[in-house]
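In structure tokens, one chain follows: the form predicted alone.
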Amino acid sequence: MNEIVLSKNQFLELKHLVYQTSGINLHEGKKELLKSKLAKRMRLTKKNFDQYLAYLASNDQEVVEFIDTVTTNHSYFFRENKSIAYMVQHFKGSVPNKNQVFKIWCAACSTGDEPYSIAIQLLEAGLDFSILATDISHSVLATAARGIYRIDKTRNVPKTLLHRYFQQGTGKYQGHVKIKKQVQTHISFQRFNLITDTPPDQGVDAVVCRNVMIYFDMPTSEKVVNKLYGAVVPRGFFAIGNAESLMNLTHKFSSIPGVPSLYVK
């Protein structure tokens, strides 16, 4: 296949499509990345460049597939765990009765490492809970629901928890682990677009939305933060990634001293 030559106008049109659909802001430095993702979709759809651009413009499902290809997904278990550990300990110390079910929303769950990590810690704390785990990418959601990972993704998991909540792979799954059913039953995986979809009606005790706003510009980040604010119960938590900040955004969350990237409503 010939190399893709992307004109300035074509790049701007694709950039606009990605931004409008997912909130991801592709700057000029991402042009080569975009071309490689286009080439991948062209191979899969068996279309040349002009045919593919026309197909993308007229097919909503292909837009979903294209955005799925463009999104970068990098995660591992117990990543940036300080804020999650704080949250779990707070829940453990604030249970008014044994029947309380904590509701958590992982609003950009990627391949599932994050919601499973939270679930394991809530189980260890003896708490009852449910987790809604959402992402814009249906392919990462499929990986998350499957619950099978390379062993190196669990490098931060304490050994006792690794043995308690993961099954060791054998045969063709040598070098992999699978999340045990007792963890999976607490989590519901669904596709959700932070830009265009309406949050769940019922208030949640915590929203975890980490390492996705690094791809957004400031107006989009502000829109998403305030949308998520409405989903959290009073005194509920909001966790973002360590590389992210709510500084310079207009919002109503309060930071928690000494705990990076964790806020309270």
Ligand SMILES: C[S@@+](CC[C@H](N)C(=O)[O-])C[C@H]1O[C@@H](n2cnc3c(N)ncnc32)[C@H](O)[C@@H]1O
Given for the second form:
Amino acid sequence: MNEIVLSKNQFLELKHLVYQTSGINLHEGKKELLKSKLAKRMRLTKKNFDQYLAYLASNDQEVVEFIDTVTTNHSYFFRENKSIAYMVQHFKGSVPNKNQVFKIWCAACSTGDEPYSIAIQLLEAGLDFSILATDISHSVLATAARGIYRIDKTRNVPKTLLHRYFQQGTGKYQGHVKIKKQVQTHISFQRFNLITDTPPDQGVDAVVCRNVMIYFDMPTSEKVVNKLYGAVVPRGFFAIGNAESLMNLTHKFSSIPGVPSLYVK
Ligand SMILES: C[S@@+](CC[C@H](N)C(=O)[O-])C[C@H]1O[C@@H](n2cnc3c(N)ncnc32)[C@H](O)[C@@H]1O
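Next up, the form predicted in complex with this ligand, please; the one we just looked at was the form predicted alone.
So here's everything in the complex, that chain up top.
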């Protein structure tokens, strides 16, 4: 499948393009993956390798499509839920007035599993809220908005919640579930590039940015963390992935004892 011969320079140029555009740091070990992604885009654009590289260099829209194929979108419902459960309980215990609408920003939401999981728990807590769910990739945002998933992605969802908030698919949707409207109405999906875009909202109660900085180098992660810091209200939360750390970055968040991966402003 991969007859593409990618010279060292071509690899470095593509690596630079991916880094500049998305912050994703492709190391040498990703060369084969990059070749298979190039082959996919060449097929779809009906171009040979040289034509495709020239096309990519001159077409911003193709850069978006290309980045779309190199991002890792793995996600599932109720993933690494300890920090989310803590946050929801904190919100529940701290409602100063009944009319408070909590604002959450899921800043690399992939196919929507994460914002829907948070929404379900906020609904269960009886709270009013709105979630802005963003990602660099158009295709994951389209999947998120559709809200249909293979059932195995909901393995971690407690059974009662699965029945309450998902419809079981039948016929050609056998083995799939669809998130219910009552969950979807709380979420707005938008494209947002953590590297190049300015945060859309300066007053969110929590930013959830999990399992994306793992693909960034330290200077990029530091810039992103400090950019997101500005979007959080004082005493608001910042959640990262379990495999990520703010340890060697300069930032102003405080950690929360006993709750790994969750920080407070
Ligand atoms: C592995 S998924 C994580 C999804 C979810 N947060 C979770 O923890 O399950 C990483 C997501 O980050 C997105 N991403 C990568 N670079 C990005 C960037 N520069 N700006 C915004 N999103 C980005 C990818 O498109 C992908 O959907």
